[in-house]
Structures are given as structure tokens and as C-alpha cells.
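Next comes just one chain, in C-alpha cells: the form predicted alone.
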Amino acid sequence: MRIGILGTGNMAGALGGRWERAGHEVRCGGRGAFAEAAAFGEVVLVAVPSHAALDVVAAAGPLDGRVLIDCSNPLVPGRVALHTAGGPSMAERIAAAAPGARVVKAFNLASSEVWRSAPPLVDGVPLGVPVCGDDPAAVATVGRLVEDLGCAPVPGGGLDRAGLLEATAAYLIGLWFAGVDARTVVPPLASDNARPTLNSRPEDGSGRPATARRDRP
């Protein structure tokens, strides 16, 4: 698969490099050189910051057909705090932007360093990557992508949950930078107990519908 890459930073050398080792032909594209890099590849990846990303997309020029991968996260320089809070997400802006592309959000809840592990795993279990889209056949190119790294892909929904997806990594950045491993706050699937449940009735008496509750014993 040819792979376009908008930027050449950590994340760029990361899944690029990786990507390139599973068989991928890679190409990397900095400032003057984005188009090229877009036109190169069937996938393109935006990994560049956010606050650069939708200017970086214009000048890519047009990426009508192509999956367009979104790996970045909106925070506000210095704060564990998303810049597009009460807005559309990241991924969303990105493909308002870039309307023919077919647009994914993923690999953004590890840092550069996770991605060079070969393969990243978690105590012998593959990472599993969130992908979220409204493509099918794009969802499946880059789930392919992330196997291809030794993880896994796990279905995120659409491209609406992206902003789901991006206040997450905000806030295990935040528990990170505190010494925190957000392992000790997600129960483990195997608990029975901690599987949420969805009720349809709402239970508040506001005519809400009720989210997610948790089963007690």
C-alpha cells in the first residue's frame, strides 16, 4: 500500500518507519511538500499538530477518494484541555475541510514512542486501537494498517465519536502527567460487575433517556 504522510515529525517516523518494515512503500512530506506526499499515497496520514492540521490539509490539495487518517489530538498548548471544546472534533474539522476524503480518526492515544515498539503490547496483550469513521472500507484499510503494527483494531463507531475519542486521550494525558496508570481506574472486562449495561428507561424522571449504569451484585 503507498502511504502519503503530511508532516515529519515523532508520529510521522514512528508509523511511517513501522509501516515501511511491514511492506507499506512510505512518504513523508514537510512544509513545500505536502502535495507531493498526498498525491503519493493512497492513505494519507496527518501527523502534524493540531492547530496546523486544517491549513496543512489545504495544502495538500484535493484528496477526493483517498482515507484520510487523523491521528492528532486538539489540546490547548500547556493545558490537558481540548482547543475545540463545545465544537466539532479534530477528525470532524479535518474532513469539513477535505469533503471528498474519506476521513478516520485513529492512533492517537499513544505517544510516538508506543508506535516504535515492535509490536506494542500491554502486559502480552496487542494494544488495541480505537478507529472510528463512516466508511466501511476505509474503517477496514486502516484496521488493516493498525494489524500491521502488531495491534489491534477496535471498532470506535463513526466519525461523530471521534470527539469522544479525542477528550479521552485528554484525559488519560492528564492522568499521566500525574503519575497515574490509567490501567487502576478501567475494571477489567473479565469482572462481571463491570460491564455497563444500557437501559432505555430513563430512570431521573426528566424524560431523558437514561446513558449507562453499572450492574451491582
Ligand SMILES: NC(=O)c1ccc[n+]([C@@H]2O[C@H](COP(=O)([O-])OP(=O)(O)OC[C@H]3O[C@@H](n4cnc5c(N)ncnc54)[C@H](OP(=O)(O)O)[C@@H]3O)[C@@H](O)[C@H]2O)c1
Given for the second form:
Amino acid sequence: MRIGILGTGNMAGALGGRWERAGHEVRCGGRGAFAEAAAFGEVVLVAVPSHAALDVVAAAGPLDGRVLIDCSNPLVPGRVALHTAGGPSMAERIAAAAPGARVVKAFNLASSEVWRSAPPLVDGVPLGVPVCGDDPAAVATVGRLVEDLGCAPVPGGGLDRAGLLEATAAYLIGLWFAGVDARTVVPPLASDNARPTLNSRPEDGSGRPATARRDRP
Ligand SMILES: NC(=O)c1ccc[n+]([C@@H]2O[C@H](COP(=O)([O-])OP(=O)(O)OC[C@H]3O[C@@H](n4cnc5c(N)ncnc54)[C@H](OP(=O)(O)O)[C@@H]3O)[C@@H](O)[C@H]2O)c1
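Since the one above is the form predicted alone, can you give the form predicted together with the ligand too?
The complete assembly is shown below, putting the previous chain first.
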């Protein structure tokens, strides 16, 4: 697959390097070369700070039909807060700025150092990567790129859930800076007595399986 990356920094190097080693053709573009990288890619990763993302997407030129991956975390510098708070998520803003593109949110929950590890494992288990998007084919494409890193794609719902991923990242980064291991805050599924059954289905649009709704506040 041809992957264009808008940006030449940490995430571009980490993800682009791993995808190249998995056999993909990768072209990164920095300032002045965003359009070239975008034109190259069937898939385009936006890997610039969120405050620059909309301008960079505009500078990238037409993105119609492209799978456009947003990995950004729209953090307020120096604070555990989102500068998008109270409005659309960063992924939705990028989708509005590139109306023909098929935007997918992914890769924002782990640091570039994690993406550089081959493969990223947590206690020997492949890292799960939530993938949010409205276009099933685009989500499937990003899922394959997740697998190419040695990770496991986690269906994350539509792009309307991207804001939850962005808020989750902000909270996890706050824990990380406080020296708290997130695994002590989010226990493994096997330890949860309210574990949903395979037949449980969200019935009320809450996104929570019936079992979980019954047993937990
Ligand atoms: N780093 C992580 O661990 C991590 C993890 C998850 C998600 N993310 C997200 O990934 C994205 C990229 O992060 P990163 O750490 O890879 O960033 P980075 O290393 O700082 O690289 C940023 C890239 O964007 C370019 N850039 C910066 N400001 C720009 C502007 N105003 N206009 C145009 N281009 C600009 C930089 O160009 P110059 O070199 O010319 O300045 C560079 O190519 C961010 O949205 C971040 O929230 C990062």
C-alpha cells in the first residue's frame, strides 16, 4: 500500500518506519511537501500537532477518496485538557476540512516509542488499537495497518466516538505524568464480574451491553 504522511516528526518516523518494514511504500512530507505526500498516498496519515492540522490538511490539496488517518491529541499545552472541549472532536474537524476524505481516528492512545517497538506488546499480549470511522472499508484498511504493526484492531465505533478517544488520551497522559500505571486503573476484562456475554447487545444506544447495564451503576 502507498502511505503518505503529513509530518516528519516522532509519529511519522515511528509509524512510517514500521509500515515500511512491513512492506508498504511510505513517503513523509514536511512543511512545503504536504501536497506531494498526500498525492502519493492511498492512505494519508496526518502527523502534525493538532493546532496545525486543519491548515496542513488544506495545504495537502484534494484528498477525495483517501483514507485519512488522524492520530492527533488536541491537548492544551501543559495541561490535561482538550482545546476542542465543548465542540467537535479534532477528527470531526479534520473530516469537515477534507469532506471527500474517509477519516479514521487511530493510534492516538500510545506514544511514538510504543509504536516503534516491534511488536508493541502489553504483558505479552498484542496492543489493542481502537479504530473509529464511518466508512467500513476505510476502517478495515486501517485495521490491516494496525495488524501490520503486530497490534490488534479494536472496533471503536463511528467518527462520533473519536472525541471519546481524544479525551481518553488526555486522561491517560495525565496519569502517565503523575506516574500512575493506567493498567492499575483499568483492570483486565477477566477480573470484571460484570463481564458481558457474547449475546449481550447494546439495546438503548448507550454502547454498554445489557449485562453491564444491569450489574453496574
Ligand atoms: N509523539 C507521540 O508520542 C504522540 C502519540 C500519540 C499521538 N500523537 C499526535 O501525533 C501528532 C504528531 O505528533 P509528533 O510527536 O509526531 O509531532 P512532532 O514530532 O513535533 O512533529 C510534528 C511535525 O509537524 C510539523 N509541524 C509542526 N508545527 C507545524 C505547523 N504549524 N505547520 C506545519 N507543520 C508543522 C513539524 O514540522 P517541523 O519539524 O518543520 O517543525 C513536524 O514535521 C500530534 O497531533 C500528536 O498529538 C503524538
